[in-house]
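In structure tokens, the next block holds one chain alone, the form predicted alone.
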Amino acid sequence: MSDFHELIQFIRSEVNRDLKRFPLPESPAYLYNPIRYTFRGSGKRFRPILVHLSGRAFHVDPDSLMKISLATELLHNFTLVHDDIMDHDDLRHGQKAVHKKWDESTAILTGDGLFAIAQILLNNLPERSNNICRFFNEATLEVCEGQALDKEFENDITISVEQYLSMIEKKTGALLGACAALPAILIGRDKDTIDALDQFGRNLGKGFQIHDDLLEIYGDADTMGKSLGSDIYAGKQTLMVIMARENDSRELSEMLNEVNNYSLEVMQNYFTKSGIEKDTKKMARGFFDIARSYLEKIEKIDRSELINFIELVEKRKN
């Protein structure tokens, strides 16, 4: 795995090295210099990195799996400077929120700019270029979907796990299967290929977002960026939280109800008496194993990398 990881550090150098020396014009200074700040941000790059793993798997043109890989994480970030100001979040991948630095109206064009400039990248490529936009542009819908219903199901204690599952899968899962499958479409793979791809990557997202479920609560603060509990805190419907609810809704009530007056360490000493902790456990290690039975099912590619790619995603800190 050692040489993995230094793959995976060369791909995130690489990744770095161009969102730094991206053309953009100086004017206008409103426009330009806020996105030019986003792409300082302390990003993990896992869906860039998806792309040219996805890619080399089928010895896709490397300069071409870059736009691609670009486009996704300007469009990753479009969503988090817009989801920012909807979360009231202030720091975003090791520095402030561009709603913070600056305001709200600048957040707001920051965010369609980077959308904008993910677009011209796309239909910059030397094949396929509008069935690529096309995918791409459906998973952006999934994802303001994902969105929407994660904002309708705060403070919301009807909510099951059902419902949560789907709306991680638009959220998280639908951009992770773009990223595994749009190299796959630039070189004309069948149908077949491709939707393995797209299952692939969707349920790697909800296998990541369960993962993040669990680090939100037993990570490392210093480690994540952030304090501990705060979905909790700000009513968000976690599978944890939901999980809680249909298993014993008197206890959690009480929790939630005074949730300012609990400690971090009562939450995690109730999710890990309770079984909530081992069973959300089980469920991501699922999805994980979900993601490599579509691998399996792809004949003609080298999958040893996305493989890798999943257990690096599985057993990550942050």
Given for the second form:
Number of protein chains: 2
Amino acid sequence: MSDFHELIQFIRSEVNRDLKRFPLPESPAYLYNPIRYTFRGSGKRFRPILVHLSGRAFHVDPDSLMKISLATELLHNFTLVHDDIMDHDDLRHGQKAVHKKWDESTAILTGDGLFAIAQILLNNLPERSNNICRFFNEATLEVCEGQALDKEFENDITISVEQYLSMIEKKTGALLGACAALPAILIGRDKDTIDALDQFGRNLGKGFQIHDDLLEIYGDADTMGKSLGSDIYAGKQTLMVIMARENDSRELSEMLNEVNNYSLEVMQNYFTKSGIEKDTKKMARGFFDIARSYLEKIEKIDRSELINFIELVEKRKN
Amino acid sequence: MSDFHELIQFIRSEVNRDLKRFPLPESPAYLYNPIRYTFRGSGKRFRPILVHLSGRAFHVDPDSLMKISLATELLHNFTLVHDDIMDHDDLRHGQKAVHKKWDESTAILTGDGLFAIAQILLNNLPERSNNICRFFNEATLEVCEGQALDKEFENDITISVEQYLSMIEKKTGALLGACAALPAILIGRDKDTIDALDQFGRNLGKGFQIHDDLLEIYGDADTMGKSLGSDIYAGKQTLMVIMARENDSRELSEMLNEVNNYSLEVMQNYFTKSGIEKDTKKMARGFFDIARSYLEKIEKIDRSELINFIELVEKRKN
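Having seen the form predicted alone, can you show the form predicted together with another copy of the chain?
Let us now look at the entire complex, which starts with that chain.
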């Protein structure tokens, strides 16, 4: 795996370099300063990395891959800038969120500009730009739907595990599916291959999000860069909370009452003893396994790096 | 002209009908209810009408024209929904603005969804979708730049007429330029024709916006559906205010002090007597004339309806 980790580092630094030198006008500063600012955030660049790895699996021209990968990162940043306004999140990628550093109007326009630039990047692809854009924009609309469901689910304590999974597939899975599928679309691969790559990405995304819910309780506070358990403490419905409610809603209420004086240990003990930690890990592993099985279905593909990427996501500590 | 007015009415009602029956999912209601709501607003549909007229001038297939025209209207609505949040405007097209009817989060996501759907419409064009999308998205980024300049100019009393014109060209002209040019791009017309159509639309847009500034003071309050002079009373910089300041800033200040007890008559007298009304009308007419001259340059075009459209915009009362 050490070669693989070097490759990931290399792709990440190339993406960061291209973001840093991304050609943007100076004026209007109201629009382009905050866009440049989002490029400097310390994102993990999972989406552009996935585009590059998926493209390498089909030996796709790296120049086109870079355009597609930057478009996915810009699209992702656009949704984060807008989501942070909606969710009142004040920190993003190690720096103040745009709506805090400037104001909400600036953040709305920054997101809009990022979206438009992402489109222009794809419109400038030398071939099959049309198919690429259609897939990309259908995924984008699904990301909007996912965020809408997330907002609908706030304070709704009747949400089922199934509804939660459908929400995260749209909010996180659809774009990862697009990242995986776009390089194959670019070179005109068949529909079965594209569907399998899309499903690989969607299931990877679901595993990724569930793993996130686990890290929120069982992660390492230092590497996570946030106080653990804060989402659940704030009343957010993570998968584990929904599973706990479906399991025994009285017991969950008692635990949540007990952590009124915030105690991570009480939460950890509760989820471990009730078996929910184990069930959640099992569910995440299930989605990662499904992701792997979709890769197995694809013919004429060099899938080793994508398999390694699943492992990287599955084992990540932050 | 009566045939022409019937044609405009016909196109408008076809656009409204297509918006009303636009295929959208029911769920998530958080996203699609407000999108449907924006479709019911009483917009003038100038942009889609311009697309149809420009397409008719080149005998372009009406089905593709309808897709392009709906995309421009959705794009326009997306920018209005977001601008209304930024500008604290509570009414739009005869109904509450989305951020007032629901809330800001809903309005942000509604705009994002409209933008994505506009893209998908264009991605589904049967041919030259790539060139269409590139032109459309470059215009969209310019609209964002225009809104950014508008925000930068707020409370800046050093703005010149030239800066103002550059702002409205981006904010209003770029999209009208795209509306005029896209049908010719669709059928693969030459670059000179496309540039001339773009310039025709941009100058039409500047004339349109300056005419708007005039209506704000000299329009008919009933047909305008708003109280006249309110923008200037609120301290907004319209072209006439900027011209007045460049002319004699002391005199302008005195007038603005005088209308502290809001008086439309004082404003009207001031702009008329100082000759600014006349200069502004002259400038608007100048841009409409430039728009006409660009149409004259184009070969193999049936330009009569576009000429009529300029006249319609030039003489509109609301």
